[in-house]
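Only one chain is given next, in structure tokens, and it is the form predicted on its own.
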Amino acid sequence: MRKKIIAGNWKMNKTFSDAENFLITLDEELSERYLQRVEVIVCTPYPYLELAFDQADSGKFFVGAQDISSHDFGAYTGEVSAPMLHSMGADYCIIGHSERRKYHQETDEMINQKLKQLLENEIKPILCIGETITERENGITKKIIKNQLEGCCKGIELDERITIAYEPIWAIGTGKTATPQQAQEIHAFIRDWIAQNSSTRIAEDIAILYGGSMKPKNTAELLQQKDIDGGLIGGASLKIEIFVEMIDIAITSQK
């Protein structure tokens, strides 16, 4: 059976000092009972990933990047890739996001290549994918799920090392949520895709998680459901006691 995970991306937010204070009460809070019911991740700015990885020593969370540059090294000013997280002891890193699609003009192309770096130094990449208000409203949300997972894996072979991340653009900090059967519609929808494009084993064993205002208040029926793994969250990462609660919520909804 595949173990939740519970994944916060803080984004653009935190000084050094509440980064700290967060890392250090999470440590303390987690124990053995998560690590064998759950997987948790903190996706940190760049700034805080060494504070990070000195916290993350005790085992009971993991650390991943935001993102990385498509290029391994070069005159590329202000990027960061996957050999230096490598050699930093990075265990995931989150690619694909909406809001690098959107602000940074990233491409399934772009996408692929990062998708590709992160394998090569064995860092565990988070791939986003999902639709916008506009695309669900059309009826295409396959389409466009189907030809993001196409782009964004061409060339790559799939296998547990990838952890896909479904998120709803329309869902993402407007306090919108998918509901639990639209969630569970879109994850059904990758595995099947994953299980043609690989093995039903394969698809098996590939997490798949939700990312859309995930919050208390919806993290148990979301995780009831059959498809979906966990979730990568937002804003109700940043508040370690929310942050906690769906971490326990998690444990408590195991399938």
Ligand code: PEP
Contents of the next structure:
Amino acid sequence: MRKKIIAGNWKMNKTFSDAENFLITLDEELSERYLQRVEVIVCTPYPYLELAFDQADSGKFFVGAQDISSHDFGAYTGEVSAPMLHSMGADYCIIGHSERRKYHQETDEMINQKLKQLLENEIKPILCIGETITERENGITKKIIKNQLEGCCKGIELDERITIAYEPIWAIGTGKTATPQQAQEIHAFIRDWIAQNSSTRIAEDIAILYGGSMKPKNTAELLQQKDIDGGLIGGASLKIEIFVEMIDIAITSQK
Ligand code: PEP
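Form predicted together with the named molecule, following the form predicted on its own:
Full assembly next; the chain just shown is listed first.
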């Protein structure tokens, strides 16, 4: 059975002391009962990673970054690479987030390079894909998802180190959540695509998260869907009480 995953994406939020307080409290709040049933990941801005690694030393949660360079080393001012993150001990890294695609013109080809970098450097990728509202209204959601999967995963042997996050762009930070049925339909489509491009076993092993205005009030219903294995959570991951509440819900909503 796939373990539930609750991953927080802080985006560009929190000062150093806010980050420290959050991580100390998270470590205090998580206990053995969480560990066996839910995997908790916190994706912090780069400057707070070291702090997060220190707090995560107890093994109660994992730490991820929010992006990496598609290159390994060299003259790329301002960038951070997969070998650097690996040398610091990063467990996970988000790639292909719609905000990166929108504000930094990231293409599936670039994301494909990043995915390769992460796998080569033993960091687990959280690959984000999702459609715009226009694409959904035009009835081409599955076509878009398929194109993104094909482009981002080109030449890559899929395995359970990869986590996929289905994040409909129209639901990110907007307060609009996909209904559990809308999300399940696309999650099942993604799992099918994995099975066709790899094997049924790998498709069953790969975690597929939902992201897009996930909050305590919609967490249980989303997580009860057959192919929804957890959440990638932006806004609601910033307040420790809310984040812990969602972790609790994830434990009680095992299928
Ligand atoms: C995200 O940034 O990945 C996200 C899902 O954000 P939010 O939960 O705020 O919609």
